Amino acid sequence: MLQQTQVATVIGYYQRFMQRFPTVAQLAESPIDDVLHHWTGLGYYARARNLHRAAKIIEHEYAGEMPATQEQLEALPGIGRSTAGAIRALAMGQHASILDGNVKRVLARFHGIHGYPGETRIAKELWRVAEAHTPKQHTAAYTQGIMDLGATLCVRRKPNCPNCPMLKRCEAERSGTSAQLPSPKPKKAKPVKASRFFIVSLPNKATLLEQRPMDGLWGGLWTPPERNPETTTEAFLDELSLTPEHLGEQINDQTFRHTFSHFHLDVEPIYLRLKQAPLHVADNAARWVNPTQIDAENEPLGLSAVAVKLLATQPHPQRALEL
């Protein structure tokens, strides 16, 4: 959870995790569904799906202990050479070294290393310094304390370093490049696509969703069926095997832009009341649910930010459907 959300995003959801998956066995029989409900909210669900592949690989392959080396570690899904080293020397005591982004942001000060942490040559140094300083004993109370070290005082904006205890050996302080460094990623522009978005609920409030292919973008969410900007209601209707007349209510809502971390998605919302449910739906990818039923103990499915607010702001009907 903490490899790409802040500290304070994540207690709560961490908190609700262990409670509901304690162990890696609950964690590797549990549904997909269940264990991307649980992260709906923190993003890069890329994340919680690997968690359960490689919970399933720990419980099947490895009789569900921890697998000790850093080579069986990065073979998990999700788990690369900082995680693995993290879990190495914090949970097992082993002389490891990681190479977090507070960590980075600490090294790149202390030796004053520029340009950008994701260029290859600037991650091997930083790899060398951060091996060079990990000792062989007390390895867990360093590792923890650099981690600490950079979210307290060597913080991103406004580091605190009067009151560091690296200030007199930091090289940023002597040439008064804190500020600067660790040097940013290059801007560029991301693209812009469109989408649009049929919110389709039935006099009961039932909706319809559909779950997203497990690879890809929201891979494994339930979200309200997204089609090409160009897609009509009347050909939206017709993969329902319905006509315009049983449509009550149609409301075309305002596109708003939803920022992924390599594009903007400008989500086109298109609300449809039907006046009775169709006959079928498109496959076993699709199904109708209560908005209000999706929790933990009814509907436990992962959803998009994008889906969380669409059905959070249906509009209120401008008039009475025909029932």
The other form holds:
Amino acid sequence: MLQQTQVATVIGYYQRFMQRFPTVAQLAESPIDDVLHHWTGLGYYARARNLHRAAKIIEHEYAGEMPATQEQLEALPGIGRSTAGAIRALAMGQHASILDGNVKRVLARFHGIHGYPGETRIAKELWRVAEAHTPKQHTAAYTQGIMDLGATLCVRRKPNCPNCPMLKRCEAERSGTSAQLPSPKPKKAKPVKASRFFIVSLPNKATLLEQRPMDGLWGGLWTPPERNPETTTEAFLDELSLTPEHLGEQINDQTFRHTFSHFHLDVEPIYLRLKQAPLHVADNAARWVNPTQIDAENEPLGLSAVAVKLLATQPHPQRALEL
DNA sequence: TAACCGTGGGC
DNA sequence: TGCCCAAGGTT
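Moving from the form predicted alone, what structure would you give for the form predicted in complex with the DNA?
All chains and molecules follow, beginning with the one already shown.
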């Protein structure tokens, strides 16, 4: 959960997740929909799918016993070099190194390492000094200490240098470059994509959701049907084996922009209220769900933030058109 | 190597 | 408001 996600954001999710899945065995036995439901809103949903897969591997390949070597841990889905090092150093007391955002910042400043840390050459240099500093005794305390140094004093903006215990040995302090380190990511223009979401509801408020493929954006989550902007209402209804006579009301809500890490998505919401339910929905990856019950634990489905917004902010019905 | 993967905090 | 970034990893 903590990968690329701030601690304060994680805490609530962690507590609810651990209450629902207290052991590796219970996580491994649970349906993926329930796992993703508890991940809803956290983002990077591959982490949830990988954690679920890793629990199954630990249960079935390691007899429920957590593997303890760097190689075995890195072989688990979702665990890379840094997370494996964190598990070994913090949970197992082994001699192992980590390199998270905090440690990168502390080391880049302490050694005056210029260049974007995502660049291979810079990353190799950071890993080299990270391992060189890691003591063989008290590894867990050192590891927590250097992370906390980055989280409390050596912060990204306006670091508290006067109170830093490493001040006299800090290269960025000597050269006055702490404000420029670590070097920022080279910026690139974000492409803009557009898509149309059809929010189809029945008189009893049940709303149609589709499960997305397990890979790609919002993999495994459920959203209202997403189609390209050329898809007309008639074509979409025809896809559901519905005729325009089933349609009670259509509201084309205001397009809004959702910003991701690497692109923008212009969302066109189209609300369709049906007069009567279709006899069946052919696709088995589609379900009718009452939005008010999704948070009530009896509908354990993962929902993206955009899906939550589309379901929560339904425009008011137009009386004249309702019938 | 570089693109991809989400959401919220903070300025 | 728009931008950068966060206890990174996978393809």
